[in-house]
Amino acid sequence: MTTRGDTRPTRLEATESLKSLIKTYYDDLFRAAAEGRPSVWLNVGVPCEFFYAMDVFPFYPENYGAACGAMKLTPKLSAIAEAHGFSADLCSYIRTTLGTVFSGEGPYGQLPRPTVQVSAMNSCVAIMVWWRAVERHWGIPTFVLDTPLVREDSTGINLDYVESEVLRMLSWVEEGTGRTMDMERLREVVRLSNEGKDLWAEVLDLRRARPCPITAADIFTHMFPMVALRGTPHYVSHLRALRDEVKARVDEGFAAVPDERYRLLWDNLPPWFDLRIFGDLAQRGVNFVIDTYTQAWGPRYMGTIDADNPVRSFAGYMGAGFLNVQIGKRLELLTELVRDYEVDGVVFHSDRSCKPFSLVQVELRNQLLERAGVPGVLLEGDHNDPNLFDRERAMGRLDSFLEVIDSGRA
């Protein structure tokens, strides 16, 4: 059992590990357009394994985001893309990669123009705005799939028309690629996806050990390849490193945060400028032992896909996804946490740049408390732009949140 006295060094390896392959990724990218292969932008509600079964590069622009706020470019690249008249109030992922867009500027440079995008309305409406002045930028074709609200699950018509909207999305990108769908690829891709998949749960199930093995920062800074790399080799053998990592430390009873006193959840988007903020919040024995964000990709989402029927299996997905579910849903997937991760607490993010997710919170924070009988606290701020996050305030925030929980555990 570590203490605050205790040495030892708390960076995963595995940390190490990903540097490597996120390098790898964008040298990929940018080969890929050397040699004039296709590649296309998607967003987050597009799985990458159709595209990855098709050889056809798939890259997604929220990721590059993330990247750009972590390396505290967001108010540079903002500034360009409200200069070009989007406005200051469009979320911090768009002005971010518009500003590369326009300028050629970013972390990698000018990003590869794509050969085609594919959008799905199942997460973020404001997509349209970004894919659309790309696409008159660059003179891209862009497939927007059509994905209805459900309640909880996309069923029977719903399904049926989702289904038919990806073998629509498919049958447009091979002809504007000029590459087919291989089925029997496809397999492959799904079948290395579920590993992966059933890998990462396998991490976020390790998290509910007293005392929790990693930190929300060590979580989120490795959703990367959950995201861009499923269905590919090294995904697997990466997620398949981290979850023995993992797993030894929870065998040696590792603390994360030595003297954990509070096990806290975090709803929505972090800041991805700031992961910071959670080791400042360990010092006070706060350790956000899981969070609803990392559910999104893995299995409790996306679910096993069916490997003999991928396509279908893909469309159920899609359709139910985080964002294209009523309420219901996400105060079932808060309970569940709450009660399997033993949380006293929640924090819900009430991230700027993500309405969508953030609307519904003072709702589910108040049924939350009613069912669950836990806490929480709405934090304004925003996933990308350091401009629109008070730090201070926010730990103020936190440090009386903490007496609350402390005030009912008397």
The other form holds:
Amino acid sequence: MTTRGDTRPTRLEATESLKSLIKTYYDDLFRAAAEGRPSVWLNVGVPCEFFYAMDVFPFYPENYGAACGAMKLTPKLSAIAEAHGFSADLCSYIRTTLGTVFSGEGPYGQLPRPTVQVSAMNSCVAIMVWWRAVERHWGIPTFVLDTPLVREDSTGINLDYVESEVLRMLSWVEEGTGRTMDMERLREVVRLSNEGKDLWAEVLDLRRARPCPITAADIFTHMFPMVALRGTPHYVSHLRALRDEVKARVDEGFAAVPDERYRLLWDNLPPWFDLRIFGDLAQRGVNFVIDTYTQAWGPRYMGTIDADNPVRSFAGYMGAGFLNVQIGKRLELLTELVRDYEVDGVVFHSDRSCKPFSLVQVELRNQLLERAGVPGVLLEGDHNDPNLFDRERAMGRLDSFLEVIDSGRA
Amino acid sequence: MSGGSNSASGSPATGSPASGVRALARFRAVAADPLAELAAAKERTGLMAVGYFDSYLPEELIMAHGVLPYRVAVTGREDLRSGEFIQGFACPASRDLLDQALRGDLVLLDGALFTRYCDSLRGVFAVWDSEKLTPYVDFVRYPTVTNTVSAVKYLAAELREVSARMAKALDAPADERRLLEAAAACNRKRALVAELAARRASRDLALSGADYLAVLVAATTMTPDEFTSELSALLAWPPPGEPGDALPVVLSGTTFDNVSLAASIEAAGLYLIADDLATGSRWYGVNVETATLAAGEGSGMYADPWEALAHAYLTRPPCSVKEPSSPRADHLISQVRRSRAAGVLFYLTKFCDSEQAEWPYLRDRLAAEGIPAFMVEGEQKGAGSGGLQTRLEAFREQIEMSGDEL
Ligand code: SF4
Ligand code: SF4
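Form predicted on its own already given; the form predicted in complex with the partner chain follows:
Below, the chain from earlier opens the complete complex, with every other chain and molecule after it.
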């Protein structure tokens, strides 16, 4: 089987089962709050594994923000944050979540207040000011874990410092929640986390197949367990099911996009409110066979954590996380990906909200063309705010870009 | 108003009333064209120059190598080149720095030192580094957390590493004696700026806000000794002037190098009597403990001179990109109180994430203290618009009508 008769990509079964996983997660969040068990708000650069090992429920507002984005709730929630004085130019995740914090509105009503908050500096400055706003509004004790931005790697004095920060954070959380770190349990959580990450790496790798077995929308949807459930048993079983399904597709020669004519790479977060765009583009023979965003949880950035030395190992990951390294490393990644995934062109989603992800893209596009001969296009938009995305214009630009690729082939 | 008095530098004033007027004219000229001043300094000294962008970067690090430090000030010019390299939602101040380099204005710089500071500057660094906009470019892995011993120790270690790389790249080794001299020279100039600010705040010296900002620009673009000598003259022989009936307000924000914009703000009947700026009152209090530097390694409070330097810069009143940031609000309120200002003008640079998020907090803290505050969002460009004037006048009238005595 190489293609299917219908024109829109078929959903993965694993995507269906994801719904119950998400529901269970939110049920657990509310149950923990009702039972008075401690919880923590984290940004995606802070590993949840520590908190599962401490029995402190980890919640990721970025995940929540994305969910609200997918439900097209950002304009409404953002308006609430703006009415409190927060600029409409702030990252749309911030505006979305603060909208809920200030008003209690959102898909789940008001979110339970966390016992403590921890943010790391390894993605953006915006995260810190976001947590700060919650700290000030709700009075939640908040810890900023310093991970100074590096060029390529966290080693030497930088790694020592980040490790000391992780240790400082752990004792601060112990004090703030009354829970203690169980090192034996952490080792087990790390083992499960590593197992799941290996499965994730396999899924990413299976996308190299021609035709590609899944779409960008499929993989973006699966970010939730990678962020919030790492180290739990259901995370491993879910990823195994995902891997098995994708592998079966490859074995069958299944094409997620019938008549796959353009193998593209998506750079940056997706527009959560319009994942349909990937389906619409599939009708033009486009599949985004790989992306940079999901690589952040892949082996290049979040490798195997050493269960015997987890603190230092996590510190190494945090210190050189995907957005805590600079343009050289991004270019290296892009160059490898376009080669390994036989990419025809790169779509750089210029995400108005996300400066660390976006502000290197013009340079990356130019250098990638020079270095790998692969063309790229910048697509203006936003990951959560539909008001910052002109779909018609975007489709027009993409059509012209496909012509550029065609002319390159000719 | 006093004339010919001793200043914080401790040296008796020399010169005549004309020297104060001359010093002010020099500061105005430097602020209008700081690169001309750099060219002259290079010519005079025969030294290399390294540029930097945020006031957390210790200029003493550069001076320890026998190199001239130069803070690249925002020009506010409209001649944009950066659009071909970076998106328009990088903040306009950061793009202005890139524009200068792309226009070739910064050819006098032999190198540039970046920290992350904010995510716009981080993007500018990526372009700068990739395009090799100066022969030497380096990046300081600067801490965000400022209130821990480990951050001080880490920054000290990082400065040592950067210094070693700079020595190699520029063939200009650092020298502890020079580091000591640099810290002492910078302490002197910062203390003088603090004195100027204090005398303005107490109405002992009526320099306009625009002129005060010109002094701030000059403070980090002139050589410290030249600057100190000029500012000593200005303090000893302040040019005559009166604030008149303009309403005194504190200017709060990040950097603010646009003197003409400040002049047009003051033309709306406001007097920028004090500041809460990254390059102003949040900077001039930096005082490196030179006794430790002089006594050598392992003495005093710090393990070595780099630690003294790191500690001094990390413990300044914080910018909103640092953690904790709340002391910034206390600092702002103290600026209002000590200058008996009638309110705060918060200048928000467009696309500045940390300031955008800090504003509601500052606004509420000021309101709780009964201090009127007004936010203006802008691009640090040009000399201000008619619309801005009208809004500022409305702000002034609103305070005047409320008749608040602070
Ligand atoms: S700016 Fe980017 S990294 Fe930061 S919270 Fe927003 S989307 Fe995430
Ligand atoms: S104004 Fe804000 S965003 Fe711009 S360079 Fe300064 S700190 Fe960065």
